[in-house]
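The chain below stands alone and is given as structure tokens, in the form predicted alone.
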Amino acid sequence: MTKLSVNINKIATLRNARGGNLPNLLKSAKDIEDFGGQGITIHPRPDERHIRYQDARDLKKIVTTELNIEGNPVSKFIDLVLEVKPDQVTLVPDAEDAITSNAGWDTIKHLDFLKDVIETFKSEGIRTSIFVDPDNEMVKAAADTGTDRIELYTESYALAYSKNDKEAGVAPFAEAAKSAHEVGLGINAGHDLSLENVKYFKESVPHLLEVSIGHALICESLYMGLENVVNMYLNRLK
């Protein structure tokens, strides 16, 4: 089965809209763990607009399936995971003004500075990831930098689901993560998808490790709970 690592920025949004402690992310997050989500995922940025580097550090002494960090490796960013030391890291190459994560990594262009930080994080027994594009050349050169995983950034593919063209969409990722596999890499996914896009694209990517939902994940829970929308994924994922 496909692991649900559930992303909850958008949980933190909510709260830091009115100040105080409503929801309560913590709660949010063991809830998720008890309705069967089998990860947690934060991705805190510079300026704390959503997740707070304190967040972190407090979900760290109560997540008990897997707590994944994503993030540009800035210092500050660095810091923070090796103090954490969260079960994955994913390196994100956003900018600090980025609404969201918008491109992977260029793995040739960026070789050696994720070389440095990644042999920094596996130093301390932290797994790593890199979000790539679905681009068979950027997946071997991330089998240089030495991290154990990658994961797909899925926005085309969401986009051409939505579009009727799902199997067009959904080519470019199976043939990488094809690639990962055979240079021994492991693959996650994330971003745009959904209860309505995940099944397919999960039976059409083959060695798919690991899937992170936040956004369309907590916006489906307005409507139908989110221990509902949980197990509908973790039932798309079986």
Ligand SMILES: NCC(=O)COP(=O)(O)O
The other form holds:
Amino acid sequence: MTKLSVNINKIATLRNARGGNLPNLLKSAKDIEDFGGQGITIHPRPDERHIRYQDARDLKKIVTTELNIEGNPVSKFIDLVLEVKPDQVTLVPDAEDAITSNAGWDTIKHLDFLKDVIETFKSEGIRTSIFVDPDNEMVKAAADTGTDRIELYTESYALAYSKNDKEAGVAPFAEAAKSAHEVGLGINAGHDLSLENVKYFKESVPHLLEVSIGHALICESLYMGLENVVNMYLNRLK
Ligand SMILES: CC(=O)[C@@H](O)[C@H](O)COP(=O)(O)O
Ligand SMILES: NCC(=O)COP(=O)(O)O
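Next up, can you give the form predicted in complex with the ligand of this protein, since the form predicted alone came first?
The next block holds the full complex; its first chain is the one shown before.
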């Protein structure tokens, strides 16, 4: 079964827009779990444009499914994750000013750094995942970092799907998933997945443990309602 972890960054974006607490992020997270969501993902960026570091601390107290914290492992992020101890940490090589995640790790070039960071988190019982492109060399090198899982960066698939080229778009991901499974890595995926493209991805990519979905899900919920959309994703992931 592929789990749905809902990224609530964009709920925090809306909350921050007025400086108040509406929508209430913690209530939204609890409601998403009550609707059937199997995890909550957050990506606290250094400028705290949406998720704040305090949100991570508060969510840890109330999330009962799984809490996944994503981010670039700069020292402030490492300290937060070690303090909060989420179920999973996903390392993303984002530049501080990136408008959103836009690349996977070069696991060959950054092998020693990733090994150290992953060891630090695993020694605290935190499951680790690293954000990678669907590149067999990067995937194989990811295994050498000691990470538990990889998260396949799915923007290229979503773009291909939107251009009616889904078969070509998904092929590298199916290959990368097979390679990852062969070297003992768990497989997550995310970025730009949507109600339109997620079912074909799930059907085409083997051993998929979890997808984390946020931007499209929140946008779709504006029209169809959060509870309805969460269940539409769950039905597509069966
Ligand atoms: C790693 C990943 O793809 C998501 O965390 C994405 O970066 C969401 O971040 P934003 O919500 O800031 O776009
Ligand atoms: N890791 C991907 C994620 O958490 C959400 O990405 P998106 O659905 O907001 O593009």
